[in-house]
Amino acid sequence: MTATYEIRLAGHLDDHWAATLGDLDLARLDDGTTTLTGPVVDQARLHGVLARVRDLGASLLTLRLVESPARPPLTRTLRTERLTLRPGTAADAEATWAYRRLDTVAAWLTEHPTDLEAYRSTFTDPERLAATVVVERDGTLVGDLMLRVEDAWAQSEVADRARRRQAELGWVLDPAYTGRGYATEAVRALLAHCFTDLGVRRVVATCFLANTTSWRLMERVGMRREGHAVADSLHRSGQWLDTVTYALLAPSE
């Protein structure tokens, strides 16, 4: 996945070298150095840029990662008594669209995807796909979940201790498979993964207050209601709806 690097060189390079080095943004600094900044698709591309820098005879001073790609929080398959949870892939777009496009499902989602190709483009966005976990029962996709690891809020002096210490969950189940406890089983597995494998200290989830099925699931897995925002979210129906926030701390907290 694409990452952004800053390459700092001794001396001032002319602008035309930027294209030679992969169309990176070139800046000449007052201290007599040059920086080249831009996205690098993979390590092979990075090594190629550095090789061209060497061929130019430029002295490399520093190489700094400015922005890293999204790291999927689920990097392995999880198995429960009845379910398999695995990282989502682009190939899952059509199967998830089949139930996400339903009126009864989309009523509680951020978007109501009515066009498969438009949905496929959204679903396969790298950041979204990195946070997608699909749920299978005997090889059949029955739902998908969101698992996003984030930094907890912290004052600047201790911000490093809050990095990637919180996770947010979300879930959507195919109505054809509701009423069997699959969502509860899947969410419990993700909570265990968050606390045991990822080392987060707090997991949060949010939904419309009117979506009783969702917040009752939150309570069933042990999450507590921490917030109730009154008429804060505009629904596509034109109504301003209440939302509720639930959270759960790691057993060690």
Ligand SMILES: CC(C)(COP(=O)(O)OP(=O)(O)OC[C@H]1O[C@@H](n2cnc3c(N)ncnc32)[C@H](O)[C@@H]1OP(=O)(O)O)[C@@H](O)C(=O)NCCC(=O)NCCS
Given for the second form:
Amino acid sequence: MTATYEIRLAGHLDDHWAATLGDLDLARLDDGTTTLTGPVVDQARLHGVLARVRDLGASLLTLRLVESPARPPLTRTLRTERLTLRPGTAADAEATWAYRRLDTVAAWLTEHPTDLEAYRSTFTDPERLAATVVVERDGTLVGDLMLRVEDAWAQSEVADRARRRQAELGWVLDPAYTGRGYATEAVRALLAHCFTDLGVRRVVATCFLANTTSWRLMERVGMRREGHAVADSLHRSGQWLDTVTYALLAPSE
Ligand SMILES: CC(C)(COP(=O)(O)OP(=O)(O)OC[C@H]1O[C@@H](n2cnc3c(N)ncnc32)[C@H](O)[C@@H]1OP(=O)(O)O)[C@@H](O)C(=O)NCCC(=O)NCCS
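Could you give the coordinates for the form predicted together with this ligand, as opposed to the form predicted on its own above?
Full complex below, order starting with the chain above.
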């Protein structure tokens, strides 16, 4: 996947180095530094550029990801017996804020948003939207899911084969719609999409051990408890809580 990086070097480089460094845009700045900016197709190419910078004897000051193309979390809209799952959009910020700001919901989540505009700006971050799936029942948004496809851990010689083979899921329902099996139905559809359409071979999910409704959902959809970390995560109450990790392999594995 092509991403745009900005490489900042100490000192001023001559123009002809831009081609040597992989046709990046070169700019000499007034503060005495040089930036090289441009698309880098993959991590191997980025490492190649950095190796050439080192060979030049130039000092690398910063490396920054300027733009990462966001791809939608789903390759198509998913329909189940009662629900529709579609990629989240900026227009879903207010509907998700309505339940994510509630104490009972936020108690289990990383963020407890208290200001709509701040929440909107986090929710509409392209990386966040690229991992957000919303769940609708008869056209009403009833919850949202996280689907983050990632590289599985691999040794370097075989890293190519581990790219985008794993996914992490997360879930939140509006409390007005819990207790009816909607999360189970939505997560089952998402698991099937991961395994049949996205080429994912393993799906993981994590929650506080105290969040019984969440890990019971993991067990309902067939995930198995693979890890239990003791007092590893700090809750905003000030308590260090246990977390559990669940996973499921594709039926073909
Ligand atoms: C985690 C969360 C999504 C689970 O919601 P949920 O309502 O328990 O899950 P489901 O929608 O699958 O519903 C299951 C419940 O409905 C019942 N149910 C009714 N009809 C059902 C059906 N057709 N199929 C399955 N279950 C059904 C089940 O018996 C179960 O109830 P029970 O827990 O009393 O046994 C929800 O509690 C939530 O949003 N919590 C706050 C945010 C959060 O904690 N997110 C996870 C962070 S890690």
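Bear in mind the structure is a predicted one, so any value in this text is a computation, not a measurement. Positions refer to the first chain, counted from 1. Only the largest set of C-alpha atoms that superpose within 1.5 Å between the two forms is called the rigid core.
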{"property": "Residue shift check between the two forms, rigid core fit, residue 235 Cα at least 2 Å", "result": "no"}
{"property": "Large Cα move at residue 192 between the two forms, threshold 2 Å, rigid core", "result": "no"}
{"property": "C-alpha of residue 244 moved at least 2 Å between the two forms on rigid core", "result": "no"}
{"property": "Rigid core superposed, the C-alpha shift at residue 33 between the two forms in Å", "result": "17.8"}
